[in-house]
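First comes one chain, alone, set out as C-alpha cells in the form predicted alone.
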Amino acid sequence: MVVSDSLSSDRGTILRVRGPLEFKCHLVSTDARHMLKVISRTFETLKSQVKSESCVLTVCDSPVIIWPNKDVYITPQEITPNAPCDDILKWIQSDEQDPAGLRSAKKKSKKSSAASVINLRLMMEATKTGPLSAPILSRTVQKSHFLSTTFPVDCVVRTTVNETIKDAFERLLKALTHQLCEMEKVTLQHTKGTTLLVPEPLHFLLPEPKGLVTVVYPAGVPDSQLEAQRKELHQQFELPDDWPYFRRANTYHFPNEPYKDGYLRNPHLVLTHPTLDNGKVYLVQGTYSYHHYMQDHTDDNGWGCAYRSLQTICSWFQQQGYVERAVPSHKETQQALVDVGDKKASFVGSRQWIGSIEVQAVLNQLLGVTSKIMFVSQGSELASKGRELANHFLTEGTPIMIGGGVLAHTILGVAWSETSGQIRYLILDPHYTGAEDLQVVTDKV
C-alpha cells in the first residue's frame, strides 16, 4: 500500500484514465518463492503493456482516441500533441453537439465549467499491423496451476495549466507504470498459497496543500484490519488523528459522477453565502446526504421530519467514516428507542413523533455516538448561541438537528457576527417532498 504523488485540487484538469489490466500467469509450483517470481514477472509484462505501442487510451464520450507510446498519436487529427490539454473537453459530448461531434465554443464555455475531469479507457490493440502469421498449436501435458483475475486500474494526473496534451500524457503514463508497481507491492504482500488479492487503487482529497492522493488496498480486506497503513498514512501527511481520511468511506467523489443511493450530497455547496458586518460563515465539514419526507418509499409526511433529521446526521458519520452502519430507517430507529427502554414495543411501526431526546439516544444505541443538548427556551434566544454554534462546527463539523415532532429541522452552518451578534442559520429542510433535483431544492432557498 503506497501513495502515490499528491495533487493539488484547485486548479487544472484532471486526467483519470481507467480500465481492466488481464493479470494471467502459470504456476509450475506452489512453492511460495516460485509464485512470488511468476507474479513479479506477470507484473513486468504488464508494465511493458502499458509501455508498448498497443496501449490505446480512449476519451469517454468523445471520438477521440489516443496512442501515447506513438508519439502521442491522436484522431481526429484536428488534435495535435502541442495543443493544450484542455482542448479535449471541446470534443466531449453533451447533449446538444453538431453532426463531428464537436461541440460549439457556447457549450464548451457550459460543459467546462462543471467538467473538471477528463474520463480515459485503458485498451490494448489485439492486432498489429504487417503480414499476419500462421498460427501454431502445441500441447504440453503436465500437473499445473493457472492463476487468473482482472486488475483495476484507476490513475490520475492533474495537468497545470495551459500544459499540453504530449507532456501531460506522458505524465499519466508515469503514474500508470507508477500505480502498477504500488499494485505489484500489494499483491506480493498480500498472497496466501493460490489465492490472490486483487489490489485496489482508491483516491483521498486531503486538506490543502496535500490535495488528491492515491493509496492502494487489498480488496476485500476490511478497514479494520488495515489500521496499521492508515496510521503510517496519517504521519506521512502530518494529519491528525481524530479524523479517519484514509477509510474507504472518504474515498475521493469526482464531479459529475453519480451516487448510486440517489440521494443528494452537500446542496447547501451551491448557496451563496448571507453578508454581515464583521461576520464569518462556519460550516460542517465533510459530506452529508439530505433525508426528507417521503424518500425510500416511506410515506411519512407531517411525523417524520425528526427522523430524517437524525438520518442526515447518521450519514454524515458514515461517510466520514467513523461508522460502518447503514443510516437506519424509521423502524430501526423506533427498535433503538424499544431496546434502550425508551418505548414500549407498540411504537414500533408505528407514525409516532420523536425528539432530540429521542435522536440523541438512537444515536448513542446505534453508532456509539454521545451528543450534547443545548436548551432554549424560545427561538429568540438561539441567537445567544452563536459563538456555541461556530464553535461546534469549527471544531466537531457535525450537522445539528434542532427542534422535534413537527418542527424538526437540520443546521447545517452559521454566519456570525463576534462584534454585532447578528446571526444567520443555514437550515437544510427535511418537510421537501418532492424529488432529487438540486435545482428545485435549492431554488426554496
The other form holds:
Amino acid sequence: MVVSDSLSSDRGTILRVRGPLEFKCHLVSTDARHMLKVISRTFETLKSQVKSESCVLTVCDSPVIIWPNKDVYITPQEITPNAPCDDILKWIQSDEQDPAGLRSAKKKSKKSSAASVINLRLMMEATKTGPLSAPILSRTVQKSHFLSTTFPVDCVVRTTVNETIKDAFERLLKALTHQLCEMEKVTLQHTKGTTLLVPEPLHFLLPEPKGLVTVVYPAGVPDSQLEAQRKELHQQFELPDDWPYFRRANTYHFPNEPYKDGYLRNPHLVLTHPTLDNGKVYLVQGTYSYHHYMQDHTDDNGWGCAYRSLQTICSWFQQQGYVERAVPSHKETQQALVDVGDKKASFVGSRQWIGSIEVQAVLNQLLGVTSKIMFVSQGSELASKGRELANHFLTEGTPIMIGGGVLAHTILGVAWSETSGQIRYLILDPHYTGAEDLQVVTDKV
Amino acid sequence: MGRTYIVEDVVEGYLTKQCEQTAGPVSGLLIGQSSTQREYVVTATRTPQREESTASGGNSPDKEWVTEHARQVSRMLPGGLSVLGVFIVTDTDAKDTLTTLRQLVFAVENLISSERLWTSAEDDVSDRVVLHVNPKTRKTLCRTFDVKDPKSVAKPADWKYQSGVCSSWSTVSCCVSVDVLLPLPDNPTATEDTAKCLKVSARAQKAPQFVVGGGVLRLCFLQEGLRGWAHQLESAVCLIDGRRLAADAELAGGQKRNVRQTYSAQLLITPDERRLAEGVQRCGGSVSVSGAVYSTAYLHSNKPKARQAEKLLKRDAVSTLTTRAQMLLEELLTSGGASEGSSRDEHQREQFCLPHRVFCPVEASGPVCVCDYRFSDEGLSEVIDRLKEMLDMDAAEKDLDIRRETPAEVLEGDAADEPTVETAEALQSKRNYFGAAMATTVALLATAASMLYLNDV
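Next up, the form predicted in complex with the partner chain. The previous block was the form predicted alone.
Up next: the whole complex, starting with the chain shown before.
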C-alpha cells in the first residue's frame, strides 16, 4: 500500500507528477471473477501506456516537456538528460521572482526550510510517426455493463542533490508504475458487486529519516473504516500509536500549494526568530489555520476575537487528525454553550463576547478535548510562566488562547531564556480584518 | 470597407469555361481560406448535373442539390480549406438572383456546420461570398453576407485575380492515433435516446441508422460518443516541430516569400477532468474506434500564426474521423446489411474498416491538396471518378498521394474476449514495417498469449 522514499535525508528537489488516467472497460458479466480479470487487464493497459513512448510529463508553468521513455528526451533541447534536475527550476516561471530575477531582502526572510517542488503533469502523446493504418470500428452488442472512471495519479520522488534528470525521471517512472500496482490492489480489494471505489494516493510526511511516503486509500471510505490499514502502516514504519500520522487530515501539504478552503496555514513559519541570550524557541507543533475577524462573511469586528481564537485551536485538532469535525462557526460555538447550560437560548445569534472559561467549555463539548486554565492576575505576571509555557509547547504543542479584559489572542510560541528569564511571545492576532495574504499578515506582525 | 478576395488565375479560366457552355445557368462552389484581412480563393467547382431534371429546374439552382454538393465537397477539404461561397453563371439580372444566392449561402453554411463536432470560434470569419457572372457580358458581381447574422444584407467585396496564390502556403500535419471506447445505450429504442439524438442536430436525426442483430448504431450516438475525444483534442497541448510556441508567435518567423514550409505537429492529451458518467453503468454493448488518422492543414503565406495552425490542424483531425464514421454508416445503409469489409466472430463482435485518406494536389506544383476516402474494396479509379464529379478535377493515378495512411485490415482469428485495443494497435503498426506474413505470425502469438492469460473455463 505504500511507497517509501529511502533517500529522504537529502534536501534535493521534489518531483511531483499528477494527472488523470482514464479507466474504461466493458464488462460482459458482473460475475466477480470476470470483473477482477477485466479490471486487472485494464490496469495492464494503463501500465503499458505509462511505460510507452507516448507517455509525456510536462513541467507546470514552463515550456519544458519530457518523454521519460524515449531515452528521457527533453524539449527545449537546451536541457540535456545529463543535466542536474535543479536546472529545470530555472525554466519555471514563478510569481515570486522579480523581473530582474533577484530576491529582495524582505522576501529572503520568507525562504522556508521546505524543499522546492517541481510540479509535472502526466499526459499522453496522441500523435505518432506514420504511416499508420486507418481506424477500425468494432462493435459488440450484448446486454452488459460498462465501467468508466478516472484515477487521480499523484506520484512523488525526492531527488538527491546533483542527481541527473535522466536518473531522477527513470526513478519517477518506476514510482508511477508502482503506484499503478498499488492502485490495482486497492481497486481489486474494494470492488464489490457493481460499485467501484476510486484509489486515491495521498502523501504523508513522516519524521526523518523516513520522509515523504505515499499511501493509496480508497476514496470515499472514511478514516474510521481504515483503522486496520493504518495500524499496519504504523507497524511497518515503527511509529508510535498516539500521533495520527496516516489520517487523511494529516496529508502533507506541498509548499506554495493553495489550500482548498482558502485559509492561511501556519503563517508564523515565514518569520525569523528573536534572539535571546541562552534563549530557545518553543513553538506550536503541527498545523493550524489562521482565523480572524471578518472571515466567512461574518462581521464580528469588535466582539469575535475569542471565537476566532477558539477556531484557530479547533483547526489544530482537526488538521492533526484528532477530530474530523470542521471548525465551528460562531453560532455553533454559541449553541454549544447553550447545550452545556452555560448560556441562555437567546445567546445564539447574539454578539456577546466570550472568555477563556467559555472556550474551555466549548472545546470539551464539541471536540471532547480537555484544557488547562492558567490564571495570571496581571499581564506582567505572564513572564514568570515562561517555563510552563515552554513545557506546554514541548509536550502538547497546541496553540494557547489568552483572554483578559476585553481582548483575546492566541499564543503560538515563546522564545524563553532559562538563565535570564527573558521571554518573547509569538502572537496570532484575531483582530486582523484584511484578506488572506501572507505578506500583509506577516508584515503587520 | 468590404472584404477582399484574392483569387487564383485558374479560377478565372474555369469561370470563363462555364460561361461558354450553353446548357443553361451554372451554379457552383468557391473554395479557399479565410483570414481576418482577406480571403483566398483557391479553386472553384460547378454543381454536378442531376440525372433527373426536376420540374422546378429552369433558371434557379436547385437549393437542396447545391447544399448537398457543398456538404460532400466539405468532406473533401483538409484543414484550412473550406467552402467560401457560391457562384452562379446566368444571364438573369444580378439583382434578381441575389436573394436566391443569399438563401443558398445560408443553407450551405447551416448544413455544413450541423455536421461539425468542433464549435466555431469568436474570431472565425463569418462572411460568405456570392459571385454572379453574366456569360454574355462577362461582368462579375461580388457580394458578401454575414452568415452569423440572419438579417444581414449584401455588402460589396473586391474580387482580384492573381497567379500563384497558394503556391507557397505552409503545411502542418501529424498522424493522430485514435483509441475510443464507448458504451452502447442499454435500450436503443428508448425515447430518451431519440431525444438525445434530437439535441445533437435535426439533420443527424434523419441520418442513417444501421440495424444489425437487433441493435441500432445511430450516427448521432457516434457523434455524441466522439465528442469527448474531440474535446480532448481541442484542449491538447500542441507542439510544432518539437517546440511549444506562444499563441501569437508566427509560424514561419522571418521566412522569405515563395519558400514553402512544412511543419510536423505533436498533440499531447490528457483525459477530461469533468466526467459525464462515473462508475459502473448498464449498457447494451460497446463500440471501439481504434487506429490512426493523418491530419493536415494549410496556411496562407501572409504571416500565419501558430495559434491558427493549431486550430486548423485540430479541427481537421476531428473532422476526418467523424467524416469517416459517417461515411461508414452511410455505406452500411446503402449496402443494406453487413458490408464486405466486416467480420463477425463468435463473441458477437463485428469489425468494420473505416476508409483511408487519399490526397490529390489542387495544382500540379502546389502544396495544397484536396482529399478523398477510399474503402478497402474500392480501387483508385473510384477515387478519380469522385474527384471529377465533386470537384471537377482531372486527376491521374500518379497524382494521388496514397502513402499517408495504410488501409485498415480486420484481424482474423483474434480470440480475445473484449476488443483488446492495445493489441490491435500494436499489430497494425507491425504490419507496416514487416509485411503481411510477419503480421500474421504476430497475430497468432498475441492470441496464444491472451489465451494463456485469460485461463478460461
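Since the structure is predicted, the reported quantities are computational estimates derived from the model, not experimental observations. C-alpha atoms forming the largest set that superposes within 1.5 Å between two forms make up the rigid core. Positions refer to the first chain, counted from 1.
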- Flag for L276, CA shift 2 Å or larger between these two forms after aligning core: yes
